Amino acid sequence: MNTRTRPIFLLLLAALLLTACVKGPGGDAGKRAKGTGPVRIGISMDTLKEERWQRDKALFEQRCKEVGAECEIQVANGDDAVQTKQCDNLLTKGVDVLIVAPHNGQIAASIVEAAHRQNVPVISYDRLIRNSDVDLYVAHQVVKIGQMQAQYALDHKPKGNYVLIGGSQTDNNAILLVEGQMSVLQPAVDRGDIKIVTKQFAREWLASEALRITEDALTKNNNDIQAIVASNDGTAGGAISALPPQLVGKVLVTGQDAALDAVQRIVQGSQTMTVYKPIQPLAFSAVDAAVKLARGEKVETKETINNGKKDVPSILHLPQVLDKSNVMDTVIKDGYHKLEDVYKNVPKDQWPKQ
């Protein structure tokens, strides 16, 4: 090559290299260069069956809009294979970060592996993804919730027969809740103050499973049950529907999520308590963390939770006990539910004054 043609060759080579590095929508699975344009967040949800998950979805969308991020939400409807496929699809579309509320915390480890192969960080949302190198865990204090349920039951029914109804065994949270419950109840069992006559998990958190478990416990114990520690409001509702009329309101029943029908039962007297987990701070903090991770920025955390493989940096939000005494100061004050909806089955002259 002579000196006259060398500059032309170098210009052509530079143009070729530039073309190889800057890819359009079809290149590199449709990804665009990091740091250009809005952050794209892929959100994989297990279900929208329960009211609380519908809230999470709406709040994800709201917060993404507020911070200028794009998001795509896909729902697996309790199917592990579908959730895995949907996450693969989100990765193919070139999302910068994944938020995953797993159906099965063990199987979802493969989602983390797939994302990391594409250098996409993963946030485990509400439920911990087990045995994986997941980047961040955003949840409420799950063990604490179980402890709150059990302590409330012991404070109000310190002696007698107890029924424990867990959630789905594929959900790591269900296991953690029972661990929390038992950490409080076991000393009372050892003292002989209470007897756990039934301790079972409700498949897929189904109310119908809780109904079956409760009916069986009532039959075997001649209706001699003082407390039902149900792990969420769906199972609480199932358990209550199994109670004969003379026991409704007399058997203490716990719950979790502050679902509208549960809070309605609480003010009517059929369900005793629930654990209120404000969803807005949870969903907002997940989106805010996702934006930071996508940009390569540091997410500040104060705690870690071990998932079997590593101590996962965690943002853990504090839940609240909710019973008839503080409905006004919690869900209604926060705008989580409206007074007229909560008390619609209660005579209006018995409504609290605002």
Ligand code: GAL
Given for the second form:
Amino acid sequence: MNTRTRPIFLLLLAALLLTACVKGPGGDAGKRAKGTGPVRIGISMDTLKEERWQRDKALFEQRCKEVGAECEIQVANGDDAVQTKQCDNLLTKGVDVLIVAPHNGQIAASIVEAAHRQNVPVISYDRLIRNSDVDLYVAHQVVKIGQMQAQYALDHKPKGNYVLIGGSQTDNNAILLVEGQMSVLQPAVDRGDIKIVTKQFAREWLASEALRITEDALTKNNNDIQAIVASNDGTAGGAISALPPQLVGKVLVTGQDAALDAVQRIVQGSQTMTVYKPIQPLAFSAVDAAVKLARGEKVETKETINNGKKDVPSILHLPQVLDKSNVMDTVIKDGYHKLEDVYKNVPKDQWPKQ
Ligand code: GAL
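Got the form predicted alone; any chance of the form predicted in complex with this ligand too?
Every chain and every other molecule in the complex is listed next, the one we just looked at coming first.
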């Protein structure tokens, strides 16, 4: 190359590098082309506190093995700084794609930015990462879950005093659930049929917070409470342990996740319902989509959810109401829980026939 052509060559090279940098993740340029070795998936989880997240983790591992992807899973235990750092580490190690279940849906936007700087696409898992360019959202229909909880409560306790216990306010799901619940309950409030005597969020989805909120509500209302709309099974459990014995089984209590202890409470009668969210299709669809994004392939989506910055292409799975009447047809039939575990505290002659 002579001295006259060198500047032109350098200019061209710079332009080429620039276009490579601005090319969006999840676009037509995946980091790892087909057939160039296993896709490397970095998975960042907020917590393993609830049983469901332990399932998610095991199923991520299972699916990665099945599709021949390598995955590394990090758990932040509710600490945003730790989650950010763990994602940085995964990026430094050179993962091709990130799946993130954020502790804080706002703060996690910086994880998306860091990943995109390295051309690594990000899937927001179960909980939406807000105000970011996140590539895909894989979850259940969260607003619908809130509606299911509230509709169930209203169908069975059409009148009376209601307590609403939300989850962690740092979790976008907690906000959406209450939104869904209120869309069903507000007309009943306006009619004067029900009164929401307490509406609070339980920090970090803690059962102990739900217990405190319920105790306060019982005291303030002389135990005159007809329904507790708890946003998940952990908070439901906390609320139930605050109930005096004469109210257990009388006050309607909702939940979410179909955790084993919750389903046990349902067959025993202290919790009224939960929302069953099969985790296998959720985790599997996230891993499958991750592999596609890493290879620059298109992921088929039917809907979008706005996260404050953009309409995020979304894969949203259907949740299902679970109460005493359909335990057999749902969690037992699916093998999500074993009959002998669910009915462990019920005399054997009262077990349903299989
Ligand atoms: C939510 C999730 C629920 C529940 C809760 C507490 O975001 O959708 O299934 O597990 O977090 O971790």
